[in-house]
Structures are given as C-alpha cells and as structure tokens.
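In structure tokens, the next block holds one chain alone, the form predicted alone.
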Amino acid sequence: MESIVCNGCSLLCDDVAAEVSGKTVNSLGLCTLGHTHLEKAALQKTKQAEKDFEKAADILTTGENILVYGWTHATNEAIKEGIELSSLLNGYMASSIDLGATQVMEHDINASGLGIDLEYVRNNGDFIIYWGSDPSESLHRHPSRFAVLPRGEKIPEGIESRTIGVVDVRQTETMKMANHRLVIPGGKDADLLDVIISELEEKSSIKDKVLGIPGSELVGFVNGFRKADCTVIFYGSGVINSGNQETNLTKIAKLVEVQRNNGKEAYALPMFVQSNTMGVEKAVSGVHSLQRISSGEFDTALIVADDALAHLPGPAAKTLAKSHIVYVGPPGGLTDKRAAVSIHTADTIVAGTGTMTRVDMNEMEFKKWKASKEDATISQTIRKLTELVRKK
C-alpha cells in the first residue's frame, strides 16, 4: 500500500494508505466514508472531448449573467484558476459555503483567536465538547485521531485523561463515548449557554431541571469546565444552521471568554464537512449568493466540483436548473446529469496533485501514487477552458 491523502471530508487525513488492483480497492486507516469515496473515485471512468470544451466556452461567452459556483471539493489551485476565469467572464464567483460557513467566518467568534489546530487539541484538550455536531455521521476520524481517543503530550492516557460532553437535540452515536450527554429542545442552545455562563460567573446556582435536563446532570457538566485546563468546543450544523446562528455563536464566544477569564485555556472550532471549505473561504470570502440564485438573476452557470442542484435549498436549485449549466468535475450527480455540457475530471484523491485547506486552516498537499489517474485535474481543465474563452 502507498501513502495517500483523503479528501472525503474536511479532515483531509494524510496518515492513510491505499492500493488499487483492477476493480479491487483496499485501504488502511480510512474511515467508512473515506473508503467509499476512494472506491468511487478510483473506479470512475472519465474522458474529455475537444467538442465539449468548445461548447462550454460558447455557452459561457454568450451568457449575459454568469454564476461561477461550487469549489468546495476543488483544490486551492483550481479555485485560483476559477477566480481568473470568473473575472474574464465578468461572472459572479460564489460557493455553497455561503449556506453557513461564510456567516461563521464573518462572526466575531473568530476575531479573538478562538481557533487552534487539531494537533494542539490532541496534545492539550482535556474537556472536549461536541455542540450541535455529530462526527459519527460526517467527520468519522475526528474523535479517534484528534479529540477523544488519542494520547497527547498533556493527555497521557487518551480518553481516560479527557472529559467528553455532547450537546444535541437528539441522542447521537457520538454520545456513546461521552461523560456528559445533554439533549435539549431545538432552538434552545443560547438558553443553555446563558445558564452555563451564569453558573461559571457565579451569578446563579442550578438547583432544578433546566430545559428538561436534571439539575445534578447539568451541574456535573458545568463542573467539567471548572476542572478542565483546556476546553475545546466543536460546534456544528446544529449551531450553524439552527436559525439562531448569530446568537448561538455570540454565546459560545462568551463562554470561551468566561473560561479564559477564569484562568483556563478555551477555544471554539467549527465542524465543516466539505473537503475544502476553508480553502474557498480564504479565496472567496464575504460572498452571499443564495438570494441572487433564487431570484433567477443568472442565465448561465459554471458549476465546479459541487453537485449544486442536490445541495442547494429546493427553490434555489429549481431556479438554477433553468439556467444554461456547464459542469466541471468528477462524473455523477444531479448537476452533471442536468448540465448542457459536462467536462469530467479525475477526483483529487486519485489525481494526487494540488493542495486543500483543512478545517483548522492547515494546508494539506496531495500525494502522487501508483493508482493516480492521468486524467485531467479540475485545475488543468479550468485553465484550458479559460484559454478558450479568452480566444472567443
């Protein structure tokens, strides 16, 4: 087996290996989601025809209002090429990160340096909280590689040296490994955060049930903050897409501040899933496109490495489907099927070239391996399309 980098999620695991023999794909260290992604990518057949490039260039150069969209599964190099093409087309460069990630990264929760890298968490985090996030469904190796199970410099016994808390609106698989399991009503995150903050500031005393949580259970959770030297809160879609995002993030930032005022280390990190969310955020920040897509503003769309018609909210997807779509990326999905023309590329995991940005902002470089496909990458394809558009 050979060392590879997996782009199945935003963890971009670089401590895994794989081999492909005919139609058999074997892997070492990959989670179930990662292996499934690798298997699909390794067995995909792709081809590019010059006529498809010509047709795509014609569609893009004759469009009046052009959306250049996607990118969350593209490399940083491809995103750079996309920005150049978008500028050439006088297009609107946007991404699905504006469905939640953009709002998070614009929030003051990031202004005070609340983030750290995942290696620091592994070495120092002794109170780990998953708030509105369930890595058992999305970022499978997050607990096992970084936050719960592994030993670290100040965590000599791994999980035995840590306290784990999970806050969610339902019982989750992640709760099975937790010391504290708090199930709260939907939309009540801020209320619970207020109670915890008030308790830590010694402005109140928990005696009775709070949001259906027994007082003794909640007191135990609050004591976890008091005992911890380094608290790390991993917040996910339950916080980000709750409808109360602004308030929830403000309260989490306040909780971190309170811990720090009490002489503790404390941090908050998002749990974005799509593989290069942070790479897109760094390159295309502050863009909000959902309303413009839903209004039917764009008659033409170049969609890159994203099944936008499957991921966008229904009204926006239906409107976007009426435009002239050019799709660039690995084959498969609703967008590929609906596109007026599709130009297929190798998936980055088997192309083995380029970089993506991990969820904690670390740059990860992909590795060439024997099974790497000679098929064109997304970056190469966008560059070629740009050259054709420039000649039109």
Contents of the next structure:
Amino acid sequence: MESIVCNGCSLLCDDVAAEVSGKTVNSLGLCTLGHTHLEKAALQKTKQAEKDFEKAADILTTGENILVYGWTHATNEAIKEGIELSSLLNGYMASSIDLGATQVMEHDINASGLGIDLEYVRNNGDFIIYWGSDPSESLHRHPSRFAVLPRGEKIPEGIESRTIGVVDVRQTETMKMANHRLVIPGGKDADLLDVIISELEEKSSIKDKVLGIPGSELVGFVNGFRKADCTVIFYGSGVINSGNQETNLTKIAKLVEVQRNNGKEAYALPMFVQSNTMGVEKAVSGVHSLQRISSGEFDTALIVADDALAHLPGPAAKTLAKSHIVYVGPPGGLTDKRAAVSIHTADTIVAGTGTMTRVDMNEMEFKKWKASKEDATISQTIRKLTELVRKK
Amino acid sequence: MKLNPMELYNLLPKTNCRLCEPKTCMAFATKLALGDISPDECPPLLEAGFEKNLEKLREMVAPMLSAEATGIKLDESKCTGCNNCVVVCPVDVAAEPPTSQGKAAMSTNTVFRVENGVSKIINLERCRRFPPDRLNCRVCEQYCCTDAIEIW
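Beyond the form predicted alone, can we have the form predicted in complex with the partner chain?
And the full complex, kicking off with our chain again.
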C-alpha cells in the first residue's frame, strides 16, 4: 500500500493508502465514496492521440464565441493553464461554481474572514453546528477527521469535549451524534437565526415553542453558544435550497459576528462536495455563465474535467450540446459522449501530481504512487493544446 | 435490535430447576440476551408443552448467530467508511495514536480498520467487551451514523 491523496470529495483526504494490481484496487482509510471513485479512475484508459489534439485545436481556433468550462475536478495547475488558453482564444472562462447555489454558498466567506482551517477546528472547535448539511451522506469523513470525534489541543476528550448541534428540515443520520437536534420547517432558517441572535444579544427571551421547537430545547441550544469558546458552523446546500439564501447566509455571518462581539471565537464554513470548488473560486470568480450558456451565445466549448451536459440545468445543457464541444478529462459521461473530439486524461487521484484547494482554502498536493499516470494529466494536456492553438 | 432479558424470561419455564449452568431462569435469560447460551440448553424447554416457546426463543436469538463473539455485528452494506468507529474506539486510539486525531487506521493492531471503503473488524479479541476487560463499551455503535454497527 502506498500513501495517496483522494479527490473523491472536497475533503481531499491525505491520510489514506491504496494499491492497484491488475484490475484489483485495494485501499485503506478511504470512505465508500473515495474507494468507488478510485476504483473507477484506476481502471480508466487515457487517450492522447495526436490527431485528436489537432482536431481539438482546429475546432477551438475556428470557433467564434468560445466557452472554456468545467474545472471543479481539475488541479490548480490545470486551471492556470486553462486561464492562459482561454485568454489566447479570447474565450469565456467559467465553471459550475458560478451557478446560483454554489456561488451563493461561497458568500464572500474568505473576504469576510468567516473561514478557518479544518485542522484548527479539530484542535479548538468545541461547539460544532451542521446547519442544512449532512456529512454522513456527502462528506463521510468530515466528522471523524475534523469536526466531531477527533481529539485536539484544546479538545482532549474528542466528542466528550465538544457539543454538537444539527439544524435541518428532517431527521438526518448526522443527528445521531448530536446533542442538539433541531428540525425546522423548510424556509425558516432566517427566522431561527433571528431568534438565536436576539437571545445572544439579550434583546429577547425564549419562553414558548419556536418554529415547532420546544422553548427549553432552544434555550439549551443557545446556551451552547454561550458556553462555547470556539463555535464553527458548517452550512450546506440545505441553507440554500430552503429559499431566502442570501438572507440565510447574511444571518449566519451575523451570528458569527455576535459571537465574536461577545468575546468568543466563531467561524462559518461551506460544505462543498466537488473536489476543487475552492481552487476554481480562487482562480475564477465574479462570472455569471448560466444565462449566457442558455442563450446559445457560444458556438464552441472546451469542457475540462466536468460532465457539464449532465450537471447543467436542462435548457442550458440542451443549448450547450448544440455547440462544437472539445472534451478534456477522464473518460465517461454525457459530455465525453457528445463531444466532437475527446482527449482522455488520467483522473487526478491516479495522476498523482498537482494541487487542489480544500474547502478551507488549504492547498493539498497529490502524491506520486506506483499507479500514477503522470504523462496524461489534465494540466499537461491543456498545455499541449495551448501550444497547438498558438501555432495555428 | 437488542434483546430484552425480561421478554426472554417470560418465554422460559420459570421453574428454576437448576438443570442448566446458570441455575436460575432469570440468569439463563440474561445469558440468552447476551448470546452466551442457546435456548436448546434449557432442558425443560425441550420437553412437550414448550414447543411454541422454544420456537419463539429460537426466532428471537437467530439474528445473534451472525453477531461476533463480543456481540458486535457490522453490516457492511450499511457502512459508508466514515471512520467514526476507528476514531472513537479507545482500543484503536491506544494501538495507533494518530487515529485519535482523526487519521485513518493503517496498522493491523486496531479493532476497526476501513478497507476498500467499508469498516472491518480486524482484531475482535482486542475489543474491550472481551475478557479480561469485559466492559459494556458501546461507543462504536453510539457514533455509527448509519447504524451499520449493532451491539447485542
């Protein structure tokens, strides 16, 4: 077994090991999501034919309005190469991160100083709240690696030294670990946040049932904020999908501020699933691609490491499918199938080179291992394509 | 699902005949609930008149046949490989200290280790429920979000 970095989700676990022997893939420490991803990636074949590069370069150089799209599963190095190629093509660099929900979830987290290292959370976070997020279904190792179970410098007893709260519109599996389980009606996040903020600012006092939650239970939850030295709120797509997304996030930011004003440490972090969402966020931001894709503005599209036709909303995907598509990335998926030309790279977990940005903005470097296919990375493929485009 | 000794006791002959090793029906029921004894080891139960009770008791303890010696049952089909059991198990933390900080278990010394995306019990005999500790430790079951781990 060799040490590897997993890109099955945004946690980018670097404490895991794997080996590939023929068609058999064995792993240690990888969750089901990671192991399944590795199994698929390890058995994929790369395809880097010269004629495909030539054809791709022809399509890109003859296109008029070019969309350069994807990137959430590409390395930071590949994104840099993509920005250069996009600039050369006078193209429009975009990604799924600027589609509504994901864009809202970013919510200037880093600009507002709400974020923090996950390692810091492990060492200091004593009041952990999953708000509209359910790691037991999406980021399996989040509670065991960082937020709930591990022991840390100021958390000597692990779970015994922490208080856990879960706020959701339904009973979730994560609630099994929680001290405070708050099930609220859909769309009422902001109302609950208002009550908590008001209570913490001592502007009101909870006496009766609020949003169906017994007063005593809610008082206990609010006391969690008062007792905590370091509160961390992990908010997920539930906060976005329940409506009033901007208001919900503004109020979460306000709650963090109130805690800080009371002399406490407090942070808020999003729960993304895609492995390099934050890497794209760092490189490309402030764009709004969905309307432009839907309007049929682009006649040509270079799609990198993202099955855009499968992930985009129906009308946008249908319009995009009518353009000349060049696909670069691991094989498989609708976009690969529909593309005029596809160049197949190794998935980053197998490529074993490059960096991605974890959900807390920490850069994680991939590790070279026996199964590595270093000659077929997305980054190299984009660089080669850029050189060909430059010559034409 | 855990077995309730009182429910089991109600199906026993309740004669305290002292023909079995636990000697009393209540002690026998307690052992039954822990999976330490089989209903067939109660001689009066095998006699005529108790057929229905014997059948019911066999039915009730049947799921325990798939449980390991300490009474831990790990259903791999429900496991997501979250590593909660690895990190929360006191034996694992002592055997491989980095697991206390949330790291995955890499050695062969732990009770749990996540292999190929699911948790496996690789050293059942090291579980604190085993002698000499015989502690009623249930932390792995308590923090298994998907209920893949059950302790009988």
